[in-house]
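Only one chain is shown below, in structure tokens, and it's the form predicted on its own.
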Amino acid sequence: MELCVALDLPTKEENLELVEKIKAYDVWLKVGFRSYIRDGAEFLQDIKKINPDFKIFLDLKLYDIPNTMADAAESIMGLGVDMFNVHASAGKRAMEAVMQRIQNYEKRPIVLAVTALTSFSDEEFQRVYEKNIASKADQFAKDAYESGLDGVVCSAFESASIKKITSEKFMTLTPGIRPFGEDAGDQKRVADINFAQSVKVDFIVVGRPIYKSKNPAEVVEKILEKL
């Protein structure tokens, strides 16, 4: 299991300060909507200047018509990131288009599909998708697997089932991890490290428990010790 630290702070400077504090650790860094829209590709380069060995997960959740998603995926190839994601609800044709477009690159990033956002309660999810989270997440994961993607973004509670219906090697990345039982905030389906390990999660994303700490490096070290 690998740790992915979410760079979700209000400013580029605060994010880079956090990166500086944890530069000695072998972790992934997640760059999401706010950071990328505000700071752009230059921000990715700034991260690599601090430590070129950092692996970057670009969390933009592509969701559009198949050709537009494939175009966007091809543009991402030029950014030098190590992982990006799409929305599984865009459908198999869109996911297949993405994978087909980038298949001939010598070194492509890991590509994941978002199943159900961890902020959804089951009731909220059913209003949108008319199925419960567990069954729909399984369906989305199967679609992603058959489309040639490397894995999915899901909560820890769906990980075991998804691996069972796809493959043990099909990756699961779980946001909303509260390593030591911290407050869930706006997340509904959160888990701790022990549970994530028990269901064979491949990547855990941790944000607030790290960047709200007075000593982020210490928290990262404690998490890595548990992993």
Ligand code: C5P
Second form
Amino acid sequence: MELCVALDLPTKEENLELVEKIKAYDVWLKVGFRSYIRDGAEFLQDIKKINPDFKIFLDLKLYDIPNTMADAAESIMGLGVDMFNVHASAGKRAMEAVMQRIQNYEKRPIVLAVTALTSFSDEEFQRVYEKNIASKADQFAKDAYESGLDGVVCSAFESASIKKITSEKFMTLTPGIRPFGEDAGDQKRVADINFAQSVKVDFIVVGRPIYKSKNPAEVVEKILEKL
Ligand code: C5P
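Taking the form predicted on its own as the starting point, write out the structure of the form predicted together with this ligand.
Whole complex next, starting from this chain.
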């Protein structure tokens, strides 16, 4: 299992300060909407300047018509990131278009599909998708698997079932992790490290429990000791 640290701080300077503090550790860094919209591709270069070995997950959750998603995926190829994601609810044709467009690149990033956002309660989810989270997440995962993606973003509670209906090798990346039972914030379906390990999650994403701590490096070290 690998640790992915979410860089969700209010300014570029604060994010880079965090990166600097944890530069000695073998972790992935997740760059999401907030940072990418504000700081752009240059921010990715700034991270690599601190430590070129950092792996970067660009969490932009693409959702659009197939051709636009494939175009966006091609643009992402120029950024040198190691992982990016799309929404499974964009449909199989969109996911297939993305994979087809990037298949001829020598080294392509890992591509994941978002199933159900971990902030959804079952009730909120049903209002949008008219099915419960577990069954819809399974279906989204199956679609992503059949479209040639490498894995999905899901909550730890769906990981075991998804691997069972796709493949053990089909990756799961789970946000909403509170490593040692910390405050959940707006997340509804949170799990700790022990649970994530028990269901063979491949990547855990941790944001607030690290960047809100007085000593982020210590938290990262404590998490890595457990993995
Ligand atoms: O602070 P916290 O640990 O809750 O951060 C979780 C991160 O994972 C945030 O950056 C959030 O955008 C992201 N995320 C999520 N649920 C998903 C996909 C991504 O919480 N399904």
